[in-house]
Each structure stands twice: as structure tokens, then as C-alpha cells.
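So this first bit is one chain, no partners, the form predicted alone, shown in C-alpha cells.
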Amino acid sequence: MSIPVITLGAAASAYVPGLEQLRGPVTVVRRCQELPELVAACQTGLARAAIIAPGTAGLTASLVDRLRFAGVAVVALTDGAPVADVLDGVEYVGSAVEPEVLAEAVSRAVERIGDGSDRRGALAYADPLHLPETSSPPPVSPVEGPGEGRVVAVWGPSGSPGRTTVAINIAAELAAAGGSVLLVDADTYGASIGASLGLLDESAGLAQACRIADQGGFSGPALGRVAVSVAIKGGRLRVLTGITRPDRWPELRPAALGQVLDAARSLADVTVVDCGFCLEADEELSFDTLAPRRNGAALRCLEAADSVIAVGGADAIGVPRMVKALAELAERVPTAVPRVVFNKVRAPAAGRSPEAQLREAWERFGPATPITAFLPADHAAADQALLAGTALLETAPASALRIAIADLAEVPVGERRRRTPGRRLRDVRFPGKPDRLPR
């Protein structure tokens, strides 16, 4: 059967010639010159490879990961120099190969695709028109190769839950216990986790990290070099702070941020990452597939988290909007499992015994996902930290809302020491959750 190719510039198309004398695997559909062309034949369906020339511009793992998603497999020469940025899910030839050798690469390329071993198939959900056939996506395998660490994304729907004050206190707790710990703010809607710990950063880490990310060759050791490193009570936290504005969501792309994720887990043990509360789809742009997504950047995180932690308000209005924020997870990213989390549990709020009357409303009421933990309410403590820029256990650590974070982390208050060798922050472990996270 043969493969409909298309190719971009002068190099690719000058072996057009030579792979139809041999009548083989590979037919050229078109030829074209531009790179919005050829996204534009992609889209079509009109091939199933493309032939890129050395040196094409805007070649990024956004373009790629779009492509692979349309069934298109990409296939690069190489001006015979070392390729300094390595694109996953990129065939890689030299310009001055023979087109017998052409041709085989297109045919691997495009078998990768047909086999699903280079579809990234949890990007899916943070792409509308592109669901996974299945529930439990392959693992990404970025260049360096997957790290060890875990990754926690802590997410809940709108209203200011205090899912920020959750994700920085976790990642505090983890990091003060011993650990390396990496904290991500990845809301697209209102990043505020460098200014809660003082960062003056108006380069924005997360941005700048998805955008070497998306150049390729990505690492655990470059994003160590854009990360901000903080003093948390005789620990070390890195950060990547969070975009300045919310105009700038467009940076935040999806294959980039995965990228980054890949990256984390190679460079600590833990990565807490802060997502933004909305999952909608974007459906209004969903005509045009290479359009940026606001909300692919909080659908990304959730896909790629090992563990979701999800934080409600404990009243009246947070707890039903936790129901319907959690059949949406459901139905947007099948493969999370959340774990409920009620922040700002008070009795004026919730009635006398605030916990009994959550737990036994959400019994009722709720989902079949039990509540996790219960955080009480400290506005004080919590405007301490916030005013002083660090974590509750530096400026209040008798708070109740501490010691409760800490338990939710699996921290012992009180015990605190450096982690021996044998121990790993991947082996935390949740109250309410008999195993440990998953492997």
C-alpha cells in the first residue's frame, strides 16, 4: 500500500523524483513551500507523512504533537550537523541519503503512528477533537527517558477554595522533610504562587521553561537552571512561577508543558503543580485543531499528575460546586482519580460539628469519591504566610491548618529531620488512602 507524503522546500522536494522511480511505499501527494501550507494539507487528511527540509522554521513539539494527532508522521533531514534540539516523535535523516533510505524512514515513522507507540495518548484530553481510545494512556517517553518522581496536581473548581495555599504548603512540608521538591504554578487565569512567597519574577519560569520545551532536547537539568530556588525552614523548593498576566496563557501550550512535566520527574522527587479550576474544552475554537488552548495548560497537568488532590470550600456554595466540578474531571480527564480535600472548614459555615455535617451531606448527596481530609479555617495564619511571602510551618507552626497540611502530606509535625537514604518522597502517602501513591 502506498504512503501518501507531502514535502516542505526545496531539499525535501528535490527527492520527489526519486522515490517515485521506485514505485514503492511512498507517494508524493504535494509539494509545498510554506509551513502554514503544509499544516493546512495536513489537516486534510491528504497524507499520512511529511518531508521536511533542514532548517525549517517553526518547527516546534507543538507543531509535532498536532501532526502525529492529525495521523501525519514527520520525518526531518538533517544537514549532516548533530541535531542540537532532538523533537520527540521526529524521524531524523540525513539531506543526502539515497531515496531507498528515505522511504524506509517514512515507512517506520508511519508505522509508529499506526502501532500507537509514538502517540502521546493523554495529550488527547487536553485536545477536544482527539479522545483516546482507551482509559489508561501510554506513559510519555521524552528523550532523556522518564525520571522517577512524582507528579501532584492540585486542582479544584472556581470560588478561591485555597487551592494556591494548599499546593505551596504541600510542597513546603515535603521540601523542610528533606526532599527535592519542584512547586509549578500552571493557572492560566490567575498565577499567584511567586507572589505569595515574595518571587519578583517578571519572567515568568514556567513560561520560559515551555518555551525551550517546545525547541526540542529538554531536560531535568535545564529546568533546574530556570527554576527559582527558596529556602523553606533548612530545606531547598524550587519554583517555576507562573505567568505575569493572564494574556500570556498562550505560552503555556500543552505538548511544551509535558514536556516540562517529563522533565520534573527527572529532577526531583516530588513536582506539586498548582492548575487552573476550568476544563472546558474551548469548543468554540475546536474548528481550528492548531489553535491554542487556555485551558489545555490545567487539562495537561491532570492528565500527567500521578495523584490529583482536589480542594473545595466548605459551605454552602463550594460544596456543590466540588460535585459538579468533580463530574466534569470525570468526564474531561477519565483517567484522574481525585482525592476530595474541603478547605476552610468552620463551624459558622457549615453548621455545629462542621466535619460530621460535611461527610454525612456528602454521603448523601455527593459522588461516590470520599472526602480525603478536612482543613479548618486560619484566616490569621494563612495572612501571616502570605504577608511574610513563605509557608505556614515558618510563620505559624502550631496552626491548625498547618498541622492538618502536614498530615495530608504524610509530614509527622514534630519529627522533622532530613530524609535518609532509604526513604522517598515518591512513597508519600494520603490519609484516607491505604497504598501508596502510584508507581
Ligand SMILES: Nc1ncnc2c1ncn2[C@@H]1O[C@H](COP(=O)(O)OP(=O)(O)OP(=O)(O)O)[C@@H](O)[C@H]1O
Given for the second form:
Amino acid sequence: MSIPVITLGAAASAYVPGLEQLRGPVTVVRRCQELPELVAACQTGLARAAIIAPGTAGLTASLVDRLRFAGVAVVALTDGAPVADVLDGVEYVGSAVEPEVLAEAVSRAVERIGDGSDRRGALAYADPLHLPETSSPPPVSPVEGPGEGRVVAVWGPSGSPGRTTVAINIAAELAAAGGSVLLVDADTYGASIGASLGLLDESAGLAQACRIADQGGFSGPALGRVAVSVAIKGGRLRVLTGITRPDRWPELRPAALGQVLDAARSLADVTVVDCGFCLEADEELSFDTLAPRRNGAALRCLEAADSVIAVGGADAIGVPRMVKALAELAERVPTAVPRVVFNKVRAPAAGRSPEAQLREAWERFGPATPITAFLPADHAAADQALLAGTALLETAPASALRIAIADLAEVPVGERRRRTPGRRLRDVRFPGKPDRLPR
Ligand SMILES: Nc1ncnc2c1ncn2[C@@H]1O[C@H](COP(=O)(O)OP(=O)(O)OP(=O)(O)O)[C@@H](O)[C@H]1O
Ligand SMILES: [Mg+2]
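May I ask for the structure of the form predicted together with the named molecule now, the form predicted alone having been displayed?
Below, the chain from earlier opens the complete complex, with every other chain and molecule after it.
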């Protein structure tokens, strides 16, 4: 069957006669001059591929993601020079090639995105993490693949169970132990890492990083320039602050966020991401299926993470919420293997011997996922750290809460900065896991 294609720009439409002469593999159904015209045409389901002229402004990772969601593969013509900002999922072809070669690139690109049957499935909010390699690389400059750093997502149900507190303090423990650590605030509902660390940063580092990453070719060093650096007990923590207002959530587009996390793997040994709680897919039920998805950011982080810490409140409301949230996580991100952590553990809320009570309730009503850790309620320590705009290890190093979080991060308390050169943080284990953290 002939593949219906749309062209964008003069250089792409110049190919129309040549493609038509091939009489078969592709049929040009529309020639567009402007990008919005192309997007609108793609949304109608008219085409399976778009051929885009060299130097088209606005060709971003998010646009490629949107077109892919509409079932349209992207073939970008290049002016022959190596492409500096390569975008995942785009087939690049030199603009001097014969029409046959262009037609082959179109069918490769279409084959690569498949029949689109996955588009409304569980992963419909984002492009696949790793698209297959193109079969014949056109003149494209090699881009560094993702590094070996790990991504740890800190997530949990609604009700402020302490996701941010856990994310900040795990990151701080690892950074103070001498590792290179990036802390990312990807909460699209209530970003608070900046405020919790006393950063007067109005720049929304993550949004800025996403904006740059959307242009393609994003790298660890580029990400390092956007992150702010925070000194933690002799260590250094890089921070990507979150959006400054909840209504800025469309700036955290899943495709761009995926690029940022890839870059993070080459910038830091460990990247700790504070995710929003909500995994609902309401947006996909709307008619405007190409609308940005607010929960796409959390879903994308959870999908990309090597390890997920699920934080819940240790009380009669927090425990059932955690049960429901884990079921939702299993449905929306089946690849995630969460480690369950109950925070703010206190006798008045869970009964005498709260840990034993919680364990018993979990065994009776909870899912098979075991509880990895209990973090005690310690209001004085938590408030003191917030007030000082820093981590517990600075303001309350001997507190039970700090020690429990250091344990969770498997950083031995009292052995700060004794890391031997060459030992990387990925050698650090987390409790409850017999093996090393998965990469
Ligand atoms: N173990 C604890 N003991 C006492 N207070 C705590 C504990 N953990 C967190 N807190 C406090 O609970 C409040 C909420 O914590 P945090 O902001 O970490 O939650 P969250 O899950 O990120 O909430 P949000 O829904 O706003 O993202 C903060 O005031 C924090 O200092
Ligand atoms: Mg939070």
C-alpha cells in the first residue's frame, strides 16, 4: 500500500514530482508551507509520514512526540552537513538524495513507529523510551548515548506523605557522601524543592532544561549549566528546581523530560526525581488527544526510573491510599518495581508498636510488595530543616528521621566523605534489596 505523506517547506515539496514518478511507495497528499498547517493536517489522520525541509524552525522532540501520537512518522531533510541536534525518532536524509532513497526513508520511519496501535495504550502519553536504531544512518553527527548514572523516582499518593522530604534527604545523604547527585523537581502540582532548600531561584531549572532538550542534542554538560549547585556538608548537590507556578505544567513535556533524564545519566551518578502524585489519564479521555498531559511528567519519570521509592503516610488514611496508588502504578507503569516506605510513623496514628501494626495491616490488606522502610515522625527535625532551608543532616544529624533516611540511602551515618576514589554511588545498595540498585 502506498504511504500517504505530507511535505513541509519548499525543499520537501520539490521532491513531489520525483516521488510521484516512482508510482507506488508513497503518495503526497498535501504540501504545507507552515508548521501549524502540517500539525493540523496530521491530526486529521490524512498522512502516515511528514517530510520536513531542512532548517525548519519548531521541529522539536515534543512536536515529534505529538506527530507520532497522531500516527505520523517524521523524515527530516538535512542540507548535507551533520545534524547538530539529533531528535529521537526522526529519520534524517540528505536533501540531495534520489527520490527512491527518500521513499525508502519514509517507509523505514513508518515501520519504526508501527501501526500506531500502542498510541492509546498505557504509554500513550509519551514516546517509547528507546526507539530502534535507524537502519542506514544518514549524515548525522554521533550523539553521546545516555550515561551510566541511575535515576531514582520518589513518588507516592496524595496527602503530602513526605515525597519531597525523602527526595531531598536521600539526595543530600548521597551528595554528602561525596557522589555526584542531581535532584530534580518534576512535581507538576506542587513543586517545592526550591523553597525547601531556600533557593530564591525563579528560573524553574527543569522547565529551562526541558526547553533546551526539546531542540534535540541535549547533553550532560548542557544540563550541568542549567542546574544550580547547593553545598551540603562538604558535598555538592546539583538541583533542577521545579515550575514556579502549577499552571506552568505544560512546560514539562514528557518527550523533553525524557531527554533531560537521559542527559542526567551522564551528568550524575544518581539522579533523584521528586514526582507528582497523580497518574490519572483523564486527558486521554478528552477529544483533543494531542493536548499536553499534566501527569505525563510523572509517568515519564516513573517509566524512565531504574528504581522507584513509593512514600506513603503511616496512618489510617495514608495506608489505604498507598494500596490504591500502587495498583494504579502497576497499571500505568507496569515496568516500575516500587519500594514501599511509610513516613511520619507515630504511635498515636498507628497504635502501640506502630511499625508492627503497620506491617500486620499491610500483610492483611496490602499488595505483595513488602514494606522497605519506616521513617519516624519527627516534627522538630523536619521543621528545623525547612526553616533553615537545608537537609536534615545539616540541622538534625542525630535525629531518628535523618538516620532512617540515611539508612534508606545506604549511606553509613558518621562516615561522611570517606568515599574511596573510583567507588561510584551505584555501588551503594538500598535496604530491602539483596542486589545492587538496578541500572
Ligand atoms: N517524618 C516526618 N516527620 C515530621 N514531619 C515530616 C516528616 N516528613 C515530612 N514532614 C513534613 O510534612 C510536610 C509535607 O512534607 P513534604 O513536602 O515532603 O510532602 P510531599 O509529599 O512532598 O507533599 P506535596 O503534596 O506538597 O508534594 C512538610 O512540612 C515536612 O516537613
Ligand atoms: Mg512535594
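Residue numbers count along the first chain shown, from 1. We call the rigid core whatever largest set of C-alpha positions still superposes within 1.5 Å between the two forms. Since the structure is predicted, the reported quantities are computational estimates derived from the model, not experimental observations.
- After superposing the rigid core, the C-alpha of Ala391 moves by less than 2 Å between these two forms.
- Ala400: CA moves less than 2 Å between these two forms after rigid-core fitting.
- If you fit the rigid core between these two forms, you'll see the Cα of Ala381 move by less than 2 angstroms.
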